[in-house]
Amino acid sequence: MTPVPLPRLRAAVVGLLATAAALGAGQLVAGIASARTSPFIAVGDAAIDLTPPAVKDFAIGLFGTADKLVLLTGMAVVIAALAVAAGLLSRWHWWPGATVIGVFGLVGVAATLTGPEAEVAASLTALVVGVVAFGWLHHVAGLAATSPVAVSEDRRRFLITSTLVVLGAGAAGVAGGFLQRGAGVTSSQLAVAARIPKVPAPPVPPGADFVASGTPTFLTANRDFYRIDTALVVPQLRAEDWRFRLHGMVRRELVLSFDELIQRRLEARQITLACVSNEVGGDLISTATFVGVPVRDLLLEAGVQPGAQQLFTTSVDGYTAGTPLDVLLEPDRGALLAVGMNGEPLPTEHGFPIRMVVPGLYGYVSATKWLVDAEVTTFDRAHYWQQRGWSQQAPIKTESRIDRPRAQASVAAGQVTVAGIAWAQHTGVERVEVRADDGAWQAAELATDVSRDTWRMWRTTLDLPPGEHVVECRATDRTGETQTPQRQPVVPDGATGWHAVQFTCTG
């Protein structure tokens, strides 16, 4: 008998449903086995690792903190397209589509080979379920095409089968996601809130910001604090399960539980963090009050051996950073293993239960989230971003930004308020100057100084006639060094240049 091809729509549905079954099964096994990631996320992580730095910078610049959502959405679209293609290739025979799904499943397995066994098991499960589900669905879908006498009954059978696959895949995915998210993390945060000793935070003095003039608030709310990291899915780690190991070139290795860590001396510090991917005038900068154990105390307790150069830190998800030891050992640097943020335990997306915070260094070398391991070693060991072309050491550069007026805004001519922020971490801002249309620089009013490790707000008033105007700003730190006008991209160690805003004054 000559085979009858599947209708195109039915063939495409077979491919989509088989893929959904594979992803759902992989997610479920990942949750049951307590894997760090599902096969879907593992492929996304691999895609991030293989993406050239310039492309990552473009994505961050274009999408900001939504870059991960864009990547996941793009992956979902590509996977759906491949699933449809697998189905359409199998209108006559089942094996071409099963091969496509099998090859894609092997990509998932390859993405997890360097991870824990639980991740490999989840990917293998997804591979097997995807191929088997495709063959079964293709068989059921083909019955209607080869049995004209019972077309209605066979279509009903395919509809019921499809519905069951959709429900099963959805239930497996939801259950696996719930198990991976770990309901215990929320309760762990609540318990931590009661266990962390109360440490008085330095008061924020009056006049520390110019909110009414258009600047941000001095302290950034946790929900608004910028987030840039490599984690597609926020790691879920309970404080009760957390263990920290400080080892390497030390005289005494330390292995600490969360409770053992917070029994040590805690400090509260207001610190401004900045991302190296922040373009001139960008918003990847925020300030919070962090509470934590001084990193210097732990290093002195462990005893750093001669010749050591960096603290190589590792996140629970495998991310690494390398922080210069001479910075961490400075008596007044104030680097912390942070346990709290703005009066609360760390939010999960900002590193709960523990993250590192180092004033004056860009986050990619100093702000490891979900921290579990720290090795005292030399600079011979390259960290995650260094392997991708970024600098080994990364002091934050003196910069300033105009927040008001916004670019392309229309404001009334006459007395125009210009306001913004400036930062020169661990040095402090001494002066901010503003000019309009390449005219003379004039000094801006500075907000009350809080710390050399935090941003400083500024404002001034310019008398501007109707028409188009360009306003620029520049900051000078307390050593007398003024930020350079030279434009430099974010790679390899942070952007430079004067921020300029063009707007219109209407009369």
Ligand SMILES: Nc1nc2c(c(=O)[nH]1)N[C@H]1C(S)=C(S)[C@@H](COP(=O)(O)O)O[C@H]1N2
Second form
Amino acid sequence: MTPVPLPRLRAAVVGLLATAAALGAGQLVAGIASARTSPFIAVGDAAIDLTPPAVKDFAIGLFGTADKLVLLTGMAVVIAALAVAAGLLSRWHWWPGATVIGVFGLVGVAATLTGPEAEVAASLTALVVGVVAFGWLHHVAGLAATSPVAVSEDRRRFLITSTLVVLGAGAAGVAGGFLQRGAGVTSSQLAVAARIPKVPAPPVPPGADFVASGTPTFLTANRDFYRIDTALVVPQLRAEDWRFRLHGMVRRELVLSFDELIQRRLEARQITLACVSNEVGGDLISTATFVGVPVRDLLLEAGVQPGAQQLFTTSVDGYTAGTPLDVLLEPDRGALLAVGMNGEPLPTEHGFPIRMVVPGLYGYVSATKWLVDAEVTTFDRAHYWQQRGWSQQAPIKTESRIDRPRAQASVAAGQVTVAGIAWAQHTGVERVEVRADDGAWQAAELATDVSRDTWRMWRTTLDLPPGEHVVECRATDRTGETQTPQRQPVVPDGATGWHAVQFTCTG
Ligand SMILES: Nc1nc2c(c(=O)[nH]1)N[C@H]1C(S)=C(S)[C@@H](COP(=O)(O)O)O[C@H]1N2
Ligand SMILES: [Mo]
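To test you: the structure above is the form predicted alone. What is the structure of the form predicted together with the named molecule?
Below, the chain from earlier opens the complete complex, with every other chain and molecule after it.
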């Protein structure tokens, strides 16, 4: 007897529901087993790692820091399309669709194979539940009889089953997500806040910014601090579970708990952090007061062996950075294993419980968040972005930015306020100059100096007639070096060039 084919809509619903059941069950197991990520996120992570660097750069350029949301949404759309396709392929038999779901489940398992066991368990669960649910729903959806009464009976049964599956998958997903998040990072942050010894930060002197003239505040609030990382979901690592290992070419390996770390000498410093992907005029730069243990102290305690060249740091989610040891061992560099940011424990997005910060180096070679491992080694080992074509070493380049007027703004002609920021990390800003319409350079007023490791605000007024204008700025560091006008892209070691802003004066 030839089976009656499933109506298209019903077949598509079978595919979608089986997939929802798979993802819900996977998320639930991930939550119960305290996996770091659900199968869905694991596939996204694998996709990020497999993406060619050029595409990744393109995506970051196109979507900015929304690239993760775009990826997750894209994945959801692709998965839904596959689910519908699986259903439609199975109008006559259950097995073609079950095979599609099974193959997709295997991709998910493959994506987690190199990860922790909990993630493998979650993706295997998703695979099995997906295939079984598909077969079962397909069976329930089947039109066995031909009389109108029996057909409506069938439809009712399918509707009830579908509703139950949707509710079950939703509940499993929500419960799993809740279990994962409730792993206690918030309570860990609260507990840690009380334990971190209070270290007085150097006060920020009055006049360190020109907010009234349009610059940012000198210190960036934690919620406004720029964020860049490869993590699709923020790693949730409790301070109580954190173990740090400093090993490799050292005389004595160190393994530290969070409490053992904060019992050491803590320092507080203001540090400006910048991303190598910051375009000229971009906003991937922020300043905070960081509290932490000097990296140099830990290196001296462990005893660096001769021949060692870099500190290779790894995060809990497998990101890596390599920082030259000669920089970290400079007596006055001020590199920290930071535990606090602006008077609070690190926010999860910025690396709770521990991250590294090194004044003067771009974040990708120095500022590992959710830091768990540091190996003293040679330069032979390539770090995450180095493997993807970026420079092995990357000191922050001297740059300046115009914050006011905004590009394309309209301002009143006459005395026009121009203001912005400049940075020459670990050297300090000596001078900022501004010019309008290729005219003569004019020195800007500098805000009170805070430290050579932080940005410096500047402002000036220009007398401008009505019409279109272009202003440019350039900074000079304390060695007398002026930033180059040569335009260079962010790859491989940071953009250069003078920031120019075009606007209109109305008369
Ligand atoms: N674990 C981890 N740490 C990381 C990164 C990352 O992708 N993963 N990105 C680095 C880069 S490129 C920069 S610019 C800084 C940004 O730190 P922030 O997000 O606190 O501003 O973190 C660095 N540390
Ligand atoms: Mo970065």
